[in-house]
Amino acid sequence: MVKYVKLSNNVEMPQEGFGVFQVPESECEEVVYQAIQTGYRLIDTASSYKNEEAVGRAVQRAVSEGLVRREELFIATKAYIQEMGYEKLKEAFFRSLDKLGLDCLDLYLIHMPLGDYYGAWRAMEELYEEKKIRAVGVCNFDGARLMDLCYNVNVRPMVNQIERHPHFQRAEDLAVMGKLGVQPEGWAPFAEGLKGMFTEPVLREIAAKHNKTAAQVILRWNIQQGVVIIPKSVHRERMEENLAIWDFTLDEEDMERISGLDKNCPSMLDCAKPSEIDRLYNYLENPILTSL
C-alpha cells in the first residue's frame, strides 16, 4: 500500500507515482491507464512531454469505467521555460488544464529555474489562491535557488522535483528543503541506468539480501528518506515491480552502504553548465532524449 506525505499546506500526496517522460503520445493513454490499474495514483507529466492529452484521456477513461474516482488521483504537470512570465504562465496553465480535461490540478510545477520564473510564480500564487491548483512547486532548483525563491514569494513551493538517485544523493539540497518545509520529489530515480547504476555490487548484494531487485532497493532507499518518487516504465510487469517496495525495510547498514555510492554530481541534468542551458532553451525545437 503506497503511503502518503503531507505537504506544507496539508495536502496529501502519494509518495510513489508514475512518470511519463519519453512515453510517446501514441502509447501514453494505454500506459497511464495500465499504471492506474496497477495501483498508481500520482501521475506526473509536463507540457514539454507533449502527452498531456493522452494522460487526460487515460484519466477520464479510468474514472468513467469506475476504476478510480477523480479525487483519488493526484495529477501533476509542469510549465516549461518558454512558458515563464506572468501572462505566459496563465496561458500555459489553462492550456495544460484543457489538454488534461480537468478543472483543477493537484500539483503545478515550474519545470526549470530559468527565464522569468518569478513572474510565473506570481501567476501560480494567484491560481493557487483561486483554488485552481491544490499545490504549487518547482523542479530542478538547487538549494541556493530554492532558498532565494522562498525568501521572495508569498506562497512557498510545496514540492521541489529534482534529479535524485544513489549516484547523486544531494544531502545539502535535501537539508535546505527540510529547513524550508519543501517536499523533495525525485525524478529519474534509476538515472536511466547510467554509470552502471543497475550493476553496482552494493545494490545487487542488498537486493539479494532482501529477495528484491536493485531497482526496488533504489526506490525503497528514497522512500525511507522521505523522498517522493516517480519511476517510469511502459511494461506492466515493471510497473508492478516498482510498486512492490512497501513490504520490506532497508536496515541501517544497507542505508550506510548506499550512502557510499554518492558521486556528488548529476548523471542526467547539470544546470551549472552553459551547454546544458543552451540545450534546455532549444529542447522543444530539437528534443534530445535526456531526462528533464
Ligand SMILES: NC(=O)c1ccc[n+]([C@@H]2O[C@H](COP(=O)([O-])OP(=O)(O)OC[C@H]3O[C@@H](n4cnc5c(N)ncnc54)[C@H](OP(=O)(O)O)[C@@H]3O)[C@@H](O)[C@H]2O)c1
Given for the second form:
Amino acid sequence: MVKYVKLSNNVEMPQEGFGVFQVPESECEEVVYQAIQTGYRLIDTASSYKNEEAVGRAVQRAVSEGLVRREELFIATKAYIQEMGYEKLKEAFFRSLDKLGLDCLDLYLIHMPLGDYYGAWRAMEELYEEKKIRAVGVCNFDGARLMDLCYNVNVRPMVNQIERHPHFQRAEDLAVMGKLGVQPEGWAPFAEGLKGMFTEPVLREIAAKHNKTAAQVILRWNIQQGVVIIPKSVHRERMEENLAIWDFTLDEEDMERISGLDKNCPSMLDCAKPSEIDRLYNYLENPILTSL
Ligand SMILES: NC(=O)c1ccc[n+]([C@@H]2O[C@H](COP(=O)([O-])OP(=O)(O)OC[C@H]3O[C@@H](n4cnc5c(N)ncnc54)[C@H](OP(=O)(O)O)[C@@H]3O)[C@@H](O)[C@H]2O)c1
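Could you drop in the structure for the form predicted together with the named molecule? We only have the form predicted alone so far.
What follows is the whole complex; the chain from before opens it.
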C-alpha cells in the first residue's frame, strides 16, 4: 500500500504517483485510467505536456464509474516559463483547471526557476489562500535558489520537484529542503532509462538479492529517503511493477552501495548551462527533450 507524506501545511500527499511526461494526448486518457485502476492516486502532468485534457477525461471516467472518489486523487500540474508573471499565472491556472475539468487542484508547481517566477508566486499565494489549490510548489530549484525564494515569500513552497536518480543523488539539495520544510519529489527516477540505468550491475545485484527488479530498487531507495516519486510507464505490467515496492526494505549495505553510484551529474536538465536555458525557453515551439 502506498504511504502518504504530510506536507508543511498538513496536506497528505501519496509518496508514489504516476507521471505523464511524453505520454501522447491520444493515449493519455487510457494510460491514466489504467494507472488509477492499478492503484496510483497521484497524477503528475504539466501545461507543457499538452495532455491535461486527457488526464481530466481519465479522472472524470474513473470517478463516474466509481473506481475512485475525487478526494482520493491528488492531481498536480505545472505552469511553464511562458506562464510566469502575476497575470499570466492566473490565466494559466484557470486554463489548466478547465482542461483538467476540476474545481480545485491538489498541487500547482512552477515548472522552471526561470522568468518572472516571483510574480507568478504572488498569484499562486492568492490562489492558495482562496483554497483553489491545496498545495503549492516549485520544480528544478537547487538549494541556493530555493533558499532565496523562501526568504521572499509569504507562503513557502510545500514541494520541490527535482531530477533525482542514482546517478544524480543531490544530498546537499535534499538537506536544504529538509531544513526549509519543503518536501522533495524526484522526477525521472530511472533517468528515463538513459545511460544504462536499468543494467547498472550494483542495482541488478541488489534487485536479485530481494527478488525484485532494478526499477523497483531505485524506487524503494527513494522511498526510504523520504522522497516522493512519480515514475512514468505506458505499459500496464510496468505500472504494476513500479507500485510493487511497498513490501520490501533495502538494508544499510544496499543503501550505501547505491550511494556509491552518484556521479553528481544531471542526465536530463542542467539549469546552470546557458544552452540549456535557451532550449527551455524555446521548448514549447521546439520540444527537444534534452541537450545533455
Ligand atoms: N518537473 C520537471 O521538470 C519534470 C521533468 C521530467 C519529468 N517530470 C515528471 O516526472 C515523471 C517521471 O519522469 P520521466 O517520465 O521523465 O522518466 P522516468 O520515470 O525516469 O522513466 C520513464 C521511462 O522508463 C520506462 N520504464 C518505466 N518503468 C519501467 C520499468 N519498470 N522497467 C523498464 N522501463 C521502465 C518508460 O517506458 P514505457 O513508458 O515504455 O514503459 C519510460 O521510457 C514524468 O512523467 C513527469 O511527470 C518532471
